[in-house]
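Below sits a lone chain in structure tokens, taken as the form predicted on its own.
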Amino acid sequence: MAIASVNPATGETIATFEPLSNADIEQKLQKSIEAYAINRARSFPERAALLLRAADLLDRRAHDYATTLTTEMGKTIKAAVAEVQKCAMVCRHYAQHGEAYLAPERIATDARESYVRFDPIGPVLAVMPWNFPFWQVFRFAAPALMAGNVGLLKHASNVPQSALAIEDILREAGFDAGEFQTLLITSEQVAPLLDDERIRAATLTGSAPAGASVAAGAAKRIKKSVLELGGSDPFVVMPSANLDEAVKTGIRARIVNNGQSCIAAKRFIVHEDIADAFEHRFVAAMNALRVGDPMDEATDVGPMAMPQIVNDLEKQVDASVSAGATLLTGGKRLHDRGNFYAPTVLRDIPRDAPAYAEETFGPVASLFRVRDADEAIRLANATPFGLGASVWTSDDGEAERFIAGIDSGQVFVNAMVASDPRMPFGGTKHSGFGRELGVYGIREFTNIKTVWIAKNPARNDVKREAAE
């Protein structure tokens, strides 16, 4: 794919960019090594001050940056503003807590002193997706920079203006020696970077095949990697749930970012006692969503980011219906131009249908009915993914069963799955490994160094040895 900004609502090409040459990449790599020496030498308060400046810039220009996000990948302007503001929040979080997260940990042993310290490791390559063009990057960059590392960003090829804007923000904030650099390169140019010894680690958010490729490349060079990949998140509703809240939140959880989110609710697993009532309300709410211009504040669902996503959704839905699934609403493209797809609900989905366990990356919801909690847990786990899960019940004991039984990186009870700077974020199975955010996220790209200082010899022994 060419490196280009194409408005997904209109198909208009906004800007195109040439990939960096090998000489350009070499220059940026060397600059990252020099910048690492600078950022590593800074104190935590000095790094924190720079992150706080970045947060202020993000807040002051939130609508301007949001406009870039909306025109590049189609998220609604309301969602885009919220994304930029969340980036400011993660910068402030690590500015305020990063030093404490990385404080030496004293451990009692028979040494005079023993502790663990967390040292930076150097340049980290971040391969990031288009669906949250600012947030995915800042949730890596804020902890990485606060820890004393430096970052090199290979962003998705359809959001180059977002990638360049992020570099500008961090440079204006004071990370101006190359501590964070955007690399406008193709996917084929990633492998040589992973081979380069100056790159010390890699992180990727994206598809499972892309994650496997980056992890394999890093492993060949004995480098750490963190992967946050796809999801087919269950949204479980039990009879004791507040049905109105479950439906309202379920709609938001399915259409977040126009349905293009790894942690969006995709499989709605509902107890048979309330399944009819849930289905009736849910389908009505999906039908009421307004699909259209993402720059219009009244729009609920904008376009898919690329034509290929619409093609994929169409194939998955059509194949599922052909396999026996019942189409309750949607299931078609919308509008004469742009990448629009109708909010869609499927029911009676056979095991061999794509909508049963695959990730549908758009506003397509799959409804399932179960007899009890055990069946709900089995169905929730019947997917190669394990990113997040949302469970709705007012029974505390039942909630504990789901928390323990569902194989995923996070379980939210009576709430929508979301990332939060204060909490670790990541998945199991084909949803990846490692964690972002919270204390665990900032420690991923550090050298967890053991320090052991032996007891001094007794003074009289020293004197005796000197006399002899």
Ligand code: NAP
Second form
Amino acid sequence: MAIASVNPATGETIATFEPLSNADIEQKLQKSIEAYAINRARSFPERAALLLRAADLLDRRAHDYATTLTTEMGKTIKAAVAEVQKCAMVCRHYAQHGEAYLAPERIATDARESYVRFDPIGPVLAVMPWNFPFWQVFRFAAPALMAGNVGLLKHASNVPQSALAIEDILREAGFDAGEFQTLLITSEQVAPLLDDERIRAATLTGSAPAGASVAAGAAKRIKKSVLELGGSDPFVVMPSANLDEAVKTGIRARIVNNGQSCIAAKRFIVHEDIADAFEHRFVAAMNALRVGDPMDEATDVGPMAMPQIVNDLEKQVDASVSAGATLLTGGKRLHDRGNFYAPTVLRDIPRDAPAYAEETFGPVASLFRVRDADEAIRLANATPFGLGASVWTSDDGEAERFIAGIDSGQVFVNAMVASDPRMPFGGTKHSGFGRELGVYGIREFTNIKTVWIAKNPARNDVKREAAE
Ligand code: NAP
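Based on the form predicted on its own presented above, generate the structure block for the form predicted together with the ligand.
To see the whole picture, the full complex is given below, headed by that same chain.
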């Protein structure tokens, strides 16, 4: 894929970039090793001060960076501002808590002293997606830098300006020795990097095929990887739920980021007693959404990031309708130019139709009816993914059954699934492995080092003297 910024609302090419040569990459790798020595030697308060400066820069220029995000990948400007502010939040979170998260843990044994410490491991390669061009990167970069590591970013080919902006922010904040470098490279240039001994680990956020490829490349060289992959999250609504709230949040959860979020609610699993009422309100609310210019504050749904995404949605929806699904609204492209797709709702979806279990990366909702909680849990788990789940009920016992029964990395009750710097984030099954954020996230790329200091041995010379 060419490395280029193309405005998804207009189709206009804003900038194109040549991929780095092998010599350029070599130079950046070398710089990264030197920067690792510098960042590793910094104290936690020193690293924290740099992250706080990055947070201030993000807050101060939130609207400028948001404009880059919106023109490059089409998210609405209000969502883009919120994303940049969330990046400031994650920098502040790790500046404030990173040292405590990595504090040595004493463990009582028969040693004089025994504990676990968390040492940095070196340069980590981050392969990142376009859907949250700043957030996905900062939620990796802030803990990595705080732990004493350094990062090399291979961003998605359609967000090069965001990638360069992130490098600039961290450099300006004081990580100015190459602690965080952007590599404008193609996905074909990733494998040789994974082969390079100087790269100590890899993290990928993106699709399952890309994740499998990067994890396999890392494993061949005995390197750790963290994978944050796709999802087809269930949104379960039971009769005791507050229906107004469930519908309102369900819409937000489906169209977050124009529908292009791994943790967007994609399959709405509704108890049959309230299914008609839910469907009626949900379809009306999807119909009322404003689709259009993402720079307009009043827009609810902007364009899809790339023409291919609209093609994929169209194929999934058309194939589902051909297989027998009922189209309740949408199901078509909108506007003369730009990658716009109408908010769409499907019902009566057969098991073999794409909308039954696949990830739909756009504003397409699949509705299902179930008889009881057991059937809801079975259906919630009937996908290869296991990222998040949202469950709506006011019965605590029922909520517990869903929390235990749904096979996913996170379950939210009476709320939409969202990432939070304080809580770990990640998936099971084809949604990946490893965790980001919180205490678990910062420890992923550390050497969990066991230290054992034996009790002082009796000194031989003293014993000998006593015997004489
Ligand atoms: P993608 O095609 O997998 O791309 C993600 C990144 O991987 C890009 O930088 C891409 O580079 C690179 N890449 C692709 N194939 C590769 C390969 N064989 N080897 C090395 N690198 C490779 O995914 P996407 O379409 O950008 O993102 C959408 C997917 O990401 C969805 O499935 C979504 O659910 C998932 N996602 C998951 C999370 C999470 O936290 N779990 C968060 C956000 C998104 P190029 O752009 O150059 O191809």
